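Take a look at this single chain in structure tokens; it is the form predicted on its own.
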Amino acid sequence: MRRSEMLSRMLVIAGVLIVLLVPLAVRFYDGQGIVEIHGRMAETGGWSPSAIKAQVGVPLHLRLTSDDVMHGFAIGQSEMAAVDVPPGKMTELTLTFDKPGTYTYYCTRWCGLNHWRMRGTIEVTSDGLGAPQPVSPPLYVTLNLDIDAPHPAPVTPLERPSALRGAAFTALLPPSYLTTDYYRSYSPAQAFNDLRSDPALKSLNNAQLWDIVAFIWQSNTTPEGLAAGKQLFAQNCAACHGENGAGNGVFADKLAAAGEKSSEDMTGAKGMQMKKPVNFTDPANMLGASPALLLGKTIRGGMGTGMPMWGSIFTDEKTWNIIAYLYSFHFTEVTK
């Protein structure tokens, strides 16, 4: 092929690239700079464009439309209060990034099975950065947690444990049991065992040391920090995992049919195909559980199970908030 064809074939290759491109950057960034974002629901597409640059410092234009259903948008790690974005109408939002790093938008309305796959980011820079700042493992991490593995407890209460009568029993009760680290560390069946092994609480029986590991978790939270953790378990789990927390949400038994139906396509998808929500009513399985290996999970996801990852929407107080709120199924008067 002589030099001055192929010269002419590659012109046209870039003016017909050309006139695909620039409709779309027209799309995305008008005249002013606003970025127009569509969202539609994630099985035909999720957030349009997906990923976004902007500046620290330098207020970033956007305009939300929805093209199908009723979304909404927020940003994570951060206390940005979510805003509706209806279909058929543009809602204009602007933004201003005072760290570098990477933000995730993302849906906050129920609007189908893959609502939690409707995310988006913004890669914010700035022409100053200096050396990134060190991250500390998360506390599973720094355990060695496999939070993956089977955890069930090997010792339940006969009732419900009462945080109010553990109270009773602080004088006899070594202070190292109500540090932090002790409770997020461990999860309430190893707390009931290290407590039945400690001779300064031999002549306590059963029901009464549970009523001690209630009070334990107690102690560790506050009424505000369960208020939180209930509304936000409202708004991000409790449409899987139902709203009493019994793994029964409206999309429960859509997330295990669409994992027996995974487990017929694909060949070893037994392992990772979605799973009918974990019932966190269930004593065997929660007091099996410490807060570090429920931080694991909500943070990291359910590695294809349908559990969604996060650890890029929830500050590290939501989280815990969470966390804490999970328990409040096993223990009373965790509020007093």
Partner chain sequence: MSRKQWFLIIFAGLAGAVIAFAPLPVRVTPPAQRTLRVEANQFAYSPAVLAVNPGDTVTIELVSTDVVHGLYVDGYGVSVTADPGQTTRLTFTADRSGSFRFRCNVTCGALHTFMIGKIQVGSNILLWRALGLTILASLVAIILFPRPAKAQAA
Given for the second form:
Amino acid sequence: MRRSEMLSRMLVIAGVLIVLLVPLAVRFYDGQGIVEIHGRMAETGGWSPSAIKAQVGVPLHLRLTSDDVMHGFAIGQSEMAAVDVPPGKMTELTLTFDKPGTYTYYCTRWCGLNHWRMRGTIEVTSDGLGAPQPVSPPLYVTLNLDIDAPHPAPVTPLERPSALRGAAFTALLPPSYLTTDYYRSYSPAQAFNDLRSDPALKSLNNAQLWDIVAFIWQSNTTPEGLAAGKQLFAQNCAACHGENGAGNGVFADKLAAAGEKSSEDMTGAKGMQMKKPVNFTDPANMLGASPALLLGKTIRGGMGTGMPMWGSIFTDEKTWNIIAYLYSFHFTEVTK
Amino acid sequence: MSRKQWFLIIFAGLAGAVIAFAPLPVRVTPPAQRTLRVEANQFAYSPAVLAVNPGDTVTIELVSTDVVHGLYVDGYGVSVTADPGQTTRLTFTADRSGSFRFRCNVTCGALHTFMIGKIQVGSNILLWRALGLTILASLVAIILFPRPAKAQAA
Amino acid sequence: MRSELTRFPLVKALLKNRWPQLLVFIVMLAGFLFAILSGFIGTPVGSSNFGIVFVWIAWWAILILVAVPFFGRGWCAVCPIPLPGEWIQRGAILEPPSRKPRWLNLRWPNKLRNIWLQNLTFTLVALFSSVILTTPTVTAIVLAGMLFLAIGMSIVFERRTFCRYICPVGGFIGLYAQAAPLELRVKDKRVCATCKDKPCYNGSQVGYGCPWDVFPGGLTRNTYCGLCMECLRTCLYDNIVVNARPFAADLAKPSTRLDETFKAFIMLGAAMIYAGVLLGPWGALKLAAYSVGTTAWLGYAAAFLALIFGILPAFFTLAVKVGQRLSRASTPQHLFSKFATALVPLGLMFWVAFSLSFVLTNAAYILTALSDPFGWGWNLFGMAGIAWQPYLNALLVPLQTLVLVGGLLWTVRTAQKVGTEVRVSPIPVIVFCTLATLVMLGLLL
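With the form predicted on its own done, generate the form predicted in complex with the partner chain in the same format.
Let's see the whole complex now, leading with the same chain.
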């Protein structure tokens, strides 16, 4: 064979090998010690991998990318700021856990009706040191509430109660009504009935009592808490429950339409079905719900109704903030 | 070429220049505030064609109904992004006339690059000019070479 | 009117020597394989994947805006697809070996010696184009499929049968190459007539017989000459030249072949459909084109085929018939095909206008895909973070207008020349082309 022929064959083979092998080699060595997580819409697979192991105190290097649309990444029950996971790009992130346990990571940018199903877990273990956090049962469990039962408000105000007007009656109000325990355990309608039957408040009319209810509810939150609740609501709830809480979010119709069909389990039996999201602006419904009940619904979720379970995602503080914000659809001047 | 043909060519050139560049009397409408709600889903805007008058202050309310979408207005270079449940607003003054495409600028799936709508600011004057030039070009060519007398050498 | 480029010694040396071409081939082959690789293992997000961005934005831009209009089959001269197959077929990469391998070396069947198969492959690609050009794996499968088919056909058949009869791209490049200001021809046909061995077609010690199965001595059109330069190397009489020439020189000799005529209709129709579906504001159409296999897609496919093979040819036939009436002419043969020659510049300019919009809008992806070809977070040239934005947006509409109006003028002149030759009034055909241009303007602007 001529030398020129030899050389040209070598050049062709070298060219082919370089373009095929160099990327693969770089990919292999570059990926050592790094977990690469691909995000897809839940319908097409969600996160993969969706279960990761890590060790307490050992930095976990993550590379996040999306294979379809914009996603986000955050760790539940933590104050970690969410990072965006744009399609076709790599987002690098290093996490260090100081307590063992099972952490949930979840998508933070709405990516369709099943956005909230896009979750995964990080199993963080330690070498003997530190025990998992003791878990205390949530309030709705200790109060033994049936969070799936209807909770109509037996009474509703004729006009919008005002916390500011209610504040004028503080002198008359027995202090037991202003405790956090009271606020969390009772619905506004129950609180109204308690106030109505309280001899200390006999002189007040119904509207004034409702104003006091508004005041009690306001005194259990702060402007910062409400602002945080508002933001969390916009990011996590508004897509279904509507930006104004009226249950008419952009996915509401799809949920309602999924209805019947969504209720069949694998055996064909009917279970809970997807339904239209709750309208938080309806006093007949909302004023009959206690914060503990709403907490239960939020952290446990709607079990097949389309309502996600947020327990592994939100800290208690965040959930209470969202709940406080939900009542603000009924009470004015709460943020004042 | 005959003198007649030369005249025709010069005439066509002038007519073409007029069609292409002549300033037109602009129908002045008092500028207004306009709020347009645009829903975005994979891979379309609804409504996909918007019409405003030159000088209007336009606010586009972008409502995304499935995944995160954006809206970038060609020619104006302004954009906005919306998540489902979080309506966003883009306000700009429609100070350039014509037809502009707007497109998604947050990758939103397979047909992302083809997720396109149109905003018409006043009339689409460039299209009318182009249509005029096209008809002029074809008319002039027909008149200029009316009846080829004899087969030319191939 | 023609200027021989091969009269410059440097040009001639560069074309005649095998090394420059081989080096370009190697770079192209590497890029081609890289595109396939990234389609399979890179990010599934099209706009961040080298395969999609380089094939459908960068390569397409160069092909339709530069290579085809100015160099005709210039792309075919450097396309890497035939290289692996020819290595096997010829037993060598560079110069012909002393002993040739014995493969089947069959002749391509006579019935298929036309571009109907290319019309079919292009139509198929076009029907699935919304999926192909947005899905990296599908693009990779199509590219790899072309490569392996070319290798297989090189083993079974003689010469470059894939390029000549199958390649979906090659078909329209050939059609539009007629409009290019570049050609390979012989200096003196008498020399060819008396040449005994015809090494340009049969091959010799110094080169291969025409891979495109063309006898250079008979070349009158660019359509099937792949500009591979083999004949330049084998000709014993230095009779092969590469010329610069006026645009569209080949169109003076109207085609009489129905396969080429339909290629012109396919290209014209496809450009209009893409302008409407891909660049228009109608989301339902886009989804229909993308949702392969659904009823909506079947509807889209039916409309696509109806426009290309039914509606456009029917109106064109009507135009030709009216022209005949007007001129009270006898009925010369191949009138339909001859007039359809006018659709060559029209279709080419439609594609240029469509591609300008598509390419300028998406050019930003070229920069990011160069820096991060697989979407793995690389940043080779520091441009991975560049935000998308359309480029030269203000120039787009004037450019498209210029291209389409210029294209129409060119088309009208072509139709008039055909009319002169066949002595039939070209005016109805001109009206058809004018209406098509108006529609295209309406879709694009």
